[in-house]
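Just the one chain here, laid out as structure tokens, in the form predicted alone.
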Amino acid sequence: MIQTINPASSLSGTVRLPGDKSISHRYAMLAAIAEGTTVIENFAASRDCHSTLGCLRSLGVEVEESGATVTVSGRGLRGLKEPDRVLDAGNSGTTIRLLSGILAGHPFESSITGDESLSNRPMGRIIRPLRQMGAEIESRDRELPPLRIRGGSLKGIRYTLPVASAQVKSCVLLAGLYGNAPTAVEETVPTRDHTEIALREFGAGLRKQGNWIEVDPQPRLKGRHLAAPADLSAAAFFLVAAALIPDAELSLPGVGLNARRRELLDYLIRAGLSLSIENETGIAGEPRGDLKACYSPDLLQRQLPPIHGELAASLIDEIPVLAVLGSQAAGGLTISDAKELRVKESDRISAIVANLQAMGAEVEEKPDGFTIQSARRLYGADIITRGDHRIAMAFAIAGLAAGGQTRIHDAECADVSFPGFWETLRMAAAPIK
């Protein structure tokens, strides 16, 4: 499918987004492996989150959806049932890598794959710790899906993470639940913590000492009623959308605001976007609140600061709609240290380098990053997404400041995680007429 976008002449109105979908997906994992029934309002509607949902149907776990209620009726913590078929990821990377780390504790047999793209994604960073912990793991050349899980009994390490990865992170944290004793996880470099967060509400007993996570074996979990907040994540498309177009105000209720992901709008407000913050409250250990953010002329006419070392983990999801706010900034903007995005559902820096060119941007690539060098006009171009949801809707983003008409191949990959975002992005843009 391709969808159109043409130059916005304006930008108004309050966006309703998803729920977030990093947290769904580890709610329902959790309930699945509780005692007891949880209910999550607000579940995310992506169809990667979905994807966690079918993998759990295929282990035994009731799941019922009403809207965008979701219960799960848990089965406990060693209460999954062995697979009938192999496990489908889909799109998902979240989904085969949290949820390897629960299979290697069952003593039973699992297969779980993806489609083309998860399929060619690196699974040797959850295979190693897994391996270590006492899990049988097969897998492809280079270590890549489907993965055989052979699980069971498994020990409690200590493991440093080679790369900062909350994927990997909660793997082993989840895996850990199955040891015969406490399991840490270290990192040097801080990554988004929901997996700690939803651990301790499910009733894990888990500690953090500097740089250590460490979490008890064996834990009774309890089925929980929470509700997820406002996708953070798809917030920033939207956030950007108002720091290009003039005279932009819009309004994001119920925002999720956790300290690991909140440096994304840390990051704008020193860029120069006006964008404010009300309403903060905490629910399940998870704050939100609504966001404010107008059109700010100024923040155009600076460099935007550059974005490397801790902070390109803490926005490595968002890097592409920056790359897009980057190309307007009378300074450009310089991204490094963000060389994991080569491994995600694209090689997102080959596709925001190639993208941006294509409209007429300045753009330099480098092995871990990019440059772009100084603002440039952006015309209409023909968008290759490469199937990757956070492309498509970072250059549709680009599109309504382009001149011209932008064409988003691929465009329904944006339902990886926000279904509906081409409506609600016409609805709070007027195109030019």
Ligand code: S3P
Second form
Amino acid sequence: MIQTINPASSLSGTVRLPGDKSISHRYAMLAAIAEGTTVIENFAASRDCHSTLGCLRSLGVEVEESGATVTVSGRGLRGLKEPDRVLDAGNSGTTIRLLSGILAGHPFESSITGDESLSNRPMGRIIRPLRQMGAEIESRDRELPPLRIRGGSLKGIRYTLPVASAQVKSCVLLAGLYGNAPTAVEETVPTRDHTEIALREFGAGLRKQGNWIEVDPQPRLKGRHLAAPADLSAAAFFLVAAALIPDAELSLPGVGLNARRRELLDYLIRAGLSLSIENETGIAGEPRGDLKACYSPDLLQRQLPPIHGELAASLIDEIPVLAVLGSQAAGGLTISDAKELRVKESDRISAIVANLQAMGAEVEEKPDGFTIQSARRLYGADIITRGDHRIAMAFAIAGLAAGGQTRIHDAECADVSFPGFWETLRMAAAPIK
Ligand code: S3P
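Now show me the form predicted together with the named molecule; what you just gave was the form predicted alone.
Let's see the whole complex now, leading with the same chain.
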């Protein structure tokens, strides 16, 4: 499907966002290996989180969905059933990497794969620690999916993450539940800690000491009643849109404010976005609050703060839309230390650079990022999304601020994280077709 975007003359209202994708995956997986029933409200409607639910069903887990409420009947720590088909993680890196940690603790053979994009994403990063723990894992050439996993009783390990990755950290911690001794993971660059928070909420023993996170083996996880906050990474598209469109004013209620993820908000405020955070509360260890963002002409007169080092890891999912913002900031934007972007749902460095250039921006590609020297007026263009949801949505926002019409190809890929994105945008922005 091609989605046409016209320049927006205004942007206002209350934006209803889907439940947080990262948190929903974790709640569903932990619910499956807990004892008793878990109810998850505001579960992410995303295609990715449905891939997780599909895999869990293939592993014998009863899952009921009623609107945004998901009820999972837990099967206990070792209670998953040997699947009679290949598990399909779809487009979802979180599904394949986290679930592999749990499968590594089960004494049966299973295979897990995904779509073309996922089949080209690196799995060596989880294969190595899981093998150290004693799981047998085979992959396609170059450590790519499908993965064949035969698990069982595992050894507790101490493991230093070679890449800044919440998915790898989570995979090892989840496998650590099946160890014969505690498992500890060291992360030198901090990443989102939803798994650590959720493990504690379900009753696991977990300690943090310096950069090390240690999980105790063999807990009895207990089913819970939970509610995911709205997804901050989905909010990012609208926060950037508010910054770009004259007189824009948007409210985004109940957005997740996990310390690692909210660095996005600190960054945008530092950049000059007029943004308020109100009614902060916490449910199940995950903070949330109401955001209000307004048009911020001052922000556009400056250079955006450079994104590098630990900040690049914290903002990794938001870089596509921050690049769009950077293309409209007078002093541009430099992004480095972000080579992980090359192994996301697409090579996002290349996709961002090619599409910004197609719209008339001056961007220089680097191995680990890119530089936008200064603002140039963007013009509507054909956006080749490479089936990557965050590229599609980021360039929809670029289209709102551009002259002429923008055509987003394969626009349905937005469903991977944000079903209803196009309707939500249409309701907030006038006029978009
Ligand atoms: C995620 C972690 C990040 C992020 C992805 C979701 C998670 O990936 O890019 O969208 O839910 O743990 P990495 O851990 O590979 O950096």
